[in-house]
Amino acid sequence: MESLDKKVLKLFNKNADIATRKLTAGGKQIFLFFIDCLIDLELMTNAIIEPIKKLKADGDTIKELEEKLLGVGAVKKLTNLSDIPEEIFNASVVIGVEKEKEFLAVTTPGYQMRSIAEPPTSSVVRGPREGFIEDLETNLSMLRRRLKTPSLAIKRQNLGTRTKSKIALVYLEGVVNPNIVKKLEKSLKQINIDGIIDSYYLEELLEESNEKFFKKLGNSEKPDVVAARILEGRVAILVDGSPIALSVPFIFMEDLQSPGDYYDISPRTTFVRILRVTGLLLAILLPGMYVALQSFHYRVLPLNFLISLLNSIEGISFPPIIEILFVLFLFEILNEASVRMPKQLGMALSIIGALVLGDTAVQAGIITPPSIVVVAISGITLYIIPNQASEATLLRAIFTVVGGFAGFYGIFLAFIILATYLVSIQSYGAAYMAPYAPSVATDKKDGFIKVPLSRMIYRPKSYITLNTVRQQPSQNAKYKVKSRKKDKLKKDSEEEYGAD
């Protein structure tokens, strides 16, 4: 008869890094299966092996072990051999007893994790400085500490035929639209891929349309931001191995909002948001407008400025559109090199790229100083909204080409086409450009102009939620609040997703 350890090891390939430990206790042979680099070996020795040695000779060994190991960690009883690999790969010690069909899986993680620190892309002057890490349970614990409510729901599942990546949907029962949760669960079940390495895999796979230019899911590395979105009736999606949490529904306005906006006074926040919008428009349109002015509309420039511009471009053999595209190309090369180059060489890259290369190119007559200034302003403002930097980079190139061939009229027409397209996009029932297209009056309180928190009585109405009331107004406030009735929710949801 085949021994228990051989049966279990048959589930893995012959070169799998599976360690086994054979013990004899209570007159029975007991096997431990684990991966050295995933578990805490000291904990296994003290909390698992020592209790096994004290087993009695009679009785149900698995049941007795289950009672003795309850204080070690999560203990799960397995009835099928096929469940063993997943538990071992999830940092568990699997315990089997010869001639018994059941197994025990005891979670004893001992692998190294990155410490919790402030995310590099979401630093704040005021407010929490915690950021998600690459461990799902740690990330969930940070959300639980902020949302101490029984209505917090966490639905788990595994994705990836080979990676078996753990996915968690986090939302508030009684607040979130249940149809969005159902749609997400259905979409996740339809995903058939060999591996989910990062949450960005899901960001693309969960998009409702084939159009991939603009993202349809929000993302954040900060637990306080994700907790706030959950409170607003969104669903957060966390992936084990990724510090980025996704959220749905998503609207464009979320990327114009910063975590620090809610820890500062409202007038300052309003000023900064208007500044971000202006910066985004400059990043996208400025190079194209500069090319259009040189090529078609130089007569609209003031005479003194025109004379200075003509003096600076004298001797340049390239047309304006080629010159700007060349500078943009150089800027993107420097940007890619700065991201991937070792930090110790960053200063050298700045000196070579910005000073030596730029100054030499100007003196050689390849590019002009105004074009460098225009591209520099566009490049700086491009990252004023980092979550939209990828889309803005491509749009900048498109508007530059349009400006070089069709002038201001082409830029204006292209901008109208872009705006028309943006207002047609939806993300799980939410209009992409809400609360301005369509207009949602209550949501504009947290739009370009932010009002004090005491006046934000309702949750966002740009998408459907079961309970629209965020807070009760003070006695002096003249607000009449009312939660959305369930029949109204059902009617609105059926219009969006169809009847169940």
Contents of the next structure:
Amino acid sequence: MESLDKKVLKLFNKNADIATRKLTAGGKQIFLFFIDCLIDLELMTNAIIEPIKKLKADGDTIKELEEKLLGVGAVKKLTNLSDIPEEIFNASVVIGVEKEKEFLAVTTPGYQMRSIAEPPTSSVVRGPREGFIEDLETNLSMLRRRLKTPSLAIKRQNLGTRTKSKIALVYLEGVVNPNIVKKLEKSLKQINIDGIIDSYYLEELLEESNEKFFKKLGNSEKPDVVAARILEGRVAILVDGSPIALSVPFIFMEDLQSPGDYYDISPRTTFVRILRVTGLLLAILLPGMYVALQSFHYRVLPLNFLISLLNSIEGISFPPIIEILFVLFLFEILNEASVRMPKQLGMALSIIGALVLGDTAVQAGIITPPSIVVVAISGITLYIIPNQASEATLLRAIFTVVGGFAGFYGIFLAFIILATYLVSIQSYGAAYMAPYAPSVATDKKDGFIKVPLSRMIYRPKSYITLNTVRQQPSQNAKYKVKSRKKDKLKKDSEEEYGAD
Amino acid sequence: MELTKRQTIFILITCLFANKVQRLPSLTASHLGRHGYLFFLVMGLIDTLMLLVCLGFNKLAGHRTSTYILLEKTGSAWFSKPIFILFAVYFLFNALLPYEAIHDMFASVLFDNLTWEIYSLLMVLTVFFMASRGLKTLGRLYEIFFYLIIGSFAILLCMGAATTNFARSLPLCDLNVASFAKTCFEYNLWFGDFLLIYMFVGKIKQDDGYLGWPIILAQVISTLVLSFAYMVFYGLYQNLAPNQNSLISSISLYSLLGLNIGRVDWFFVLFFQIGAVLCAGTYLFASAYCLYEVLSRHHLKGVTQSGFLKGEDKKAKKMMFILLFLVAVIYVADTNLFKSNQQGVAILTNITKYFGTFMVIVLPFILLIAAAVYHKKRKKQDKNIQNRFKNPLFVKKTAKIKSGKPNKTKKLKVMRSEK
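And the form predicted together with the partner chain, for comparison with the form predicted alone?
Expanding to the full complex; the earlier chain stays at the top.
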């Protein structure tokens, strides 16, 4: 008859790094299966091996181990042999006893993790500074610490036929629209891919339509932001191995809101948000407008400025569109290089970028100073909303080409097409351009203009939530709170997603 | 429901301004001179009265039934189809107006040379993309751009008003009534934007705010502003007003602001022209929708109403593209066939003056009568149903059908009644 260790090792590939430890206690042969780089060996010795040594000769060994001896919290009984590999890959030690059908999986993770730090793209002057890391359990603990309510639901599942990545859907029961959760679960079930390496994989796979120019799932590296979104009735999706949490439904306005906005006075936040929108528009439109002005509509410029512009572009042999596209191309190359280049070479890159490519190219008559200024302004403003930088970079190139061929007329029409596209898309039932198109009056309080927190009585109404009231106004009695009727809500939900 | 009341009001106001402050003032100035503002006042007043009739229709329709179904239920397909064909033609003509206005602005103000072919191709693609995305998208677009359009118009008007001479609009009493009436008759195609509301009946959400008074107020204020804009325009150009291509691009020409910071007013003109593009898209959508209603029942199999309204139907998109292509062909032909645009306009007004008068003044009353008949019929039906429920024999019969297994004849009866 085949021994237990052979039976288990048969489940794995020949080259799998599975370690086996054979012990004899109470007259029985006991096997431990594990991957030593994934588990805490000291914990295994103290909490598993030592108790096993105390095992008595009679009785059900697995039962005794589970109920009396093992000194670790997370113990799971396995009845199928096929469940063993998954448990071992998830940093468990699997205990098997010769001639017994059941196994025990004891979780003893001991792998190295990055420590919690402030995310580089969402740093704040005031407010929490911790960010998610690549471990799902740590990330969930950060959310749990913020949302101490029994209604916080965490639904787990594994995705990826080979990676078996752990996914968690986190939401507030009684607040979130259950149809969104159902729809997400259904979409997750339909995913059949070999591996989910990062949450971005899910971001693409969970999109409802084939129109994928703009992202339709929110993302954040900060637990305070994700907790706030969960409180607003959204569903957060966390993936093991990714420090970025996703959230649905998503609206465009979310990317204009920064975590720091909620830890600052409202007038300042309003000012900064208007700056951000202006910055985004400048980033996308400025190079195209410059090309259009120089090529077709120079009469729009003030006379003095026109004279100085003409002086500075004198002697340039390329048309404006080629010149700007060339500078944009250089900017993108420098940008790509600076992300991947070792830090020690950063200084050299700055010198090459500023002096060699900038100053020398101007002196050589390849490009003009105004075009560098225009691309520099556009480049800086591009990162005023980092989450939209990828889309804005592409749009900037499109608008530049359009401006070069059809002037303001082309830009004008392209802008209308862009706006049409933006208002027509939606993310899990929420209009992408809400609360402005369609207009949702209560949500505008956290739009371009932000009102003080005491006046934000309701949860967002741009999408359906089961509980719309967020706070009872104790000081401001003039704000009346109306709770949406459940029947009407059910009807609304059915209209959006269809009756289940 | 595809539109909110707020979106409906925005659509009406934007369409009111988009067409009328382009070429119409210079055409009016060539006939009426300084009395042109009265033309805008009177035509605006007629529109307001007809808007009241239209709102009456909307109320009688009961907010749920679409205009086409109402007409079909009142008369028959022979009654509803011709009316909707007329609507389709009228909206198609209206889609032509912004098409020309935008060209005027770009070709004569911002570009030294912009060929009709390039202009038309880009315009057709944009308007098609916009209209094919459905009514909901159109409504949301108006919400996004409304304040920008109206704000730009207000700024341009203020820039013009600061330098104009209002005394040039006086004296008032030497008005030639016959010429005035003739102009009103000829240029009515530019008015009657309220007819769009007939297309939105049954598609407007009823649970937020009022449609009635705000929309009338908006119409009245828009009429007054349009008259004022004409006064500003005529005050600036006087006898040269008929030679201007467009009010909106010439009203701020003498503003002193441009001396120091360039022609910033042209940016506002650009922003305002977004309204003209939206208007073209809306009229195209309305025209295509009318044709859909006429053809869909028997000829366009597979085209669903919700698919059409949401812009999810490929057949509907094809239909729109053909219509829009027609608009482009008409206009490219117009500019190449006639000596001048004025000649083209003269031919257009000759074709449309009777048709426009019928659509703006006669048709709303016909539709109101139809709505009243429908309302009466529905009331009678409701009463009959109530009486049937009160009849004990009927109650007994239905209870039997519900409780026991109906035999074959009973089953047949039930099926017939369901049908």
